[in-house]
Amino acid sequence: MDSLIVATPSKTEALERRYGAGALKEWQGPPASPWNETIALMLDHRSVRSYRPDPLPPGTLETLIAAAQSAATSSNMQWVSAVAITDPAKKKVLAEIAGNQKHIEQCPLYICWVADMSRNQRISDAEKTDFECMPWLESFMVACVDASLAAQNAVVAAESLGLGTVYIGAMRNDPIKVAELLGLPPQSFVVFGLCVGYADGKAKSEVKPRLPQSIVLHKERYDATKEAAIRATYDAEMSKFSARHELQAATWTQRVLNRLGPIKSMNGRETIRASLKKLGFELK
């Protein structure tokens, strides 16, 4: 079993992995900008899609949930629940829903993160008080944000323990089937799943370059005047990454075109509004 002490990259290594070989030339912060091992660990995040069958140490799940519950939550409403799945049969069905993503079956722990409005609805019923704010889109958005913040806390905690993770947005391919499989009550919705486990060292796993800060960070006022030129540079960096990993879409621009162009790329998620209605959400 892997040690729970995780080696973190140096600042230079972390920045070059995250932004590419020319990262330090574009780095806008001062050389002595704040840095520590937590930040280094976060920059070293990568998606892991191949797992060893090794079981996780006892109590790992509960530790991850404690970290998740420590995330910010709007007005302390705590609109999030998590369903932990270890049953191979259930993971197989979830993998099929997600387009046969085998890492869902491989990982020893799969967590479904739920935007859970049912708990507060039960309070409404018990207290015989009509919650007029519940049906509005804002409340649903807050529930999804709560689930996302909680899950990301869990990811950082998992990676600090030497574990690999990958989010599975494809739970939204068929949210009704997912809800039925997990026995979810009305007004609860799986925003995404999360694989957790020890990465298979034989599989390729590399930090994926992100857009340069010069295209993402705006100071005082949004400015996209240099975006096209900066994106071209980033596309060149992503082309090298894609070649190393034999990815179909060579550049980031091509990835965007493929993902947002044809409606078929939504894999059924274009019907999500109707699915939410069937799950008990009356969004205004």
The other form holds:
There are 2 protein chains.
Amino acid sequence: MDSLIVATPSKTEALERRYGAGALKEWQGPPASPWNETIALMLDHRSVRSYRPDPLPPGTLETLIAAAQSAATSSNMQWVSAVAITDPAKKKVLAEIAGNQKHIEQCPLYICWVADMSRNQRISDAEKTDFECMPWLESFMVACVDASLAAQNAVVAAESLGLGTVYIGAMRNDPIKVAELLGLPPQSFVVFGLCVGYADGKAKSEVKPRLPQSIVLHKERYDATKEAAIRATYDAEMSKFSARHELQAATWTQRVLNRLGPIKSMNGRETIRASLKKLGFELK
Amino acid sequence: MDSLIVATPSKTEALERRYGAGALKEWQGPPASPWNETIALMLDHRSVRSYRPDPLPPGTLETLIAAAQSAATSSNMQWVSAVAITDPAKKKVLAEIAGNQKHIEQCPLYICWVADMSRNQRISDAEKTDFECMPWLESFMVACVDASLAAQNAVVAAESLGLGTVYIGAMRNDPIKVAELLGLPPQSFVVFGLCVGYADGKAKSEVKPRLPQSIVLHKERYDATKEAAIRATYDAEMSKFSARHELQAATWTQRVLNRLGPIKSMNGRETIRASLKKLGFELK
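Next, give the form predicted together with another copy of the chain, keeping in mind that what was shown is the form predicted alone.
Let's see the whole complex now, leading with the same chain.
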């Protein structure tokens, strides 16, 4: 971790940033809960949407992919591929698909994470054996999980090297156009993209508080009885965060209402089932 | 990382274990590719299916959940919950659902990772606002991704503390029974479980080689032209691994044929769409 630019925060600082100074009262862990540099690194995660143009050290991409491939994969099927994009023209098109997210153009490395069942389909073709387990929602879901576990390892690796990242779900605004641009075979699909690069120090970036652990972690059995009251403490915390960052929706509750209420906030992604069918996923 | 029991391997050792000594010739990264302890930790991942009964240090669960909540989450919707199971009777039932995976009973902590849209549905109900974005495959997929990113952070945190883990996808053998056992509300669903505990040192555990990076990582555009030949080198590597561990299927290709060919290897999971509908997911 010697290449980390920012010193890792102490445990109390890290928990305060992650749950908010006010909401830390909700923290249920004992003071002696275990802690180390790797955990401090993960708690310090923030999404980076402004990058310096500086190139990455040689071999960074390969190291990130080695970390990604080291994540668990269901039955070792390895239903994940990565397409690394550095070509400015390609990044420009991808940024447009994503609703003009300029950080896709800014970052020196953009990785498209592919739920990739095509590699196994090629084995079916080569061995002239019908794969009865392919056309199901279950298998597609496993491929998406595989891709997610892999990508998250890459994120932790990147952050351990002092790099910033942000996931780009908006690749799903137009999965067919993305697949065409990347030359993807049938039965493969970009679940999300990932910007990787050095954060622009001038741009503000702050750890975003999350819901109090007491309504996310359940013991033995799911229990939502105290949820509304605890959510109110998070709303108060997020109001302070929103004020600091001039965000429109003040509370988390208001943000959820805005994001999930009107269909237009899906940016067309409600059509993804039809797009996936065109890409070769039956999803039975 | 002072609590790691096993010394982290060197970069060359780590890459040899991950890609196989033979397949390391395929490694495309330059010798000077970046490296640190966190990356070494991730490359050293192996799934642990045999646990000592030793309890975890106080606060371990809460630390793992703090790491999990620190992962990125789409639009900060936080569509993830965790149900921690330590009750032996509950673990026994879950082990049975998973096809008698004894490590679920052995491990001191079993975490069920929930794709949880119910928390946001409760906001819709409380605020008397219809959430038009809920009933779509897209939103369900995002919840599964959110749960996966969170769980993977917990895995890295656990391993950084010297603990072993293994994901249990077989919770999806009977998602409805799992939901009933955990008291899950509609629109929530256990994507997978996770065993956490100290690996039984007597049980053999070895890093499993993955596909050569050259057919997983694509640059600018997907390219499968050399795949068949490179897959043959991986088959050779996995044959050696299989021989060391007395596994039935020798090559990866044979394992893929066994796993994806006959529908019976899905253990009934081809019915998951119907189960998800019963759990409140429309998946339009």
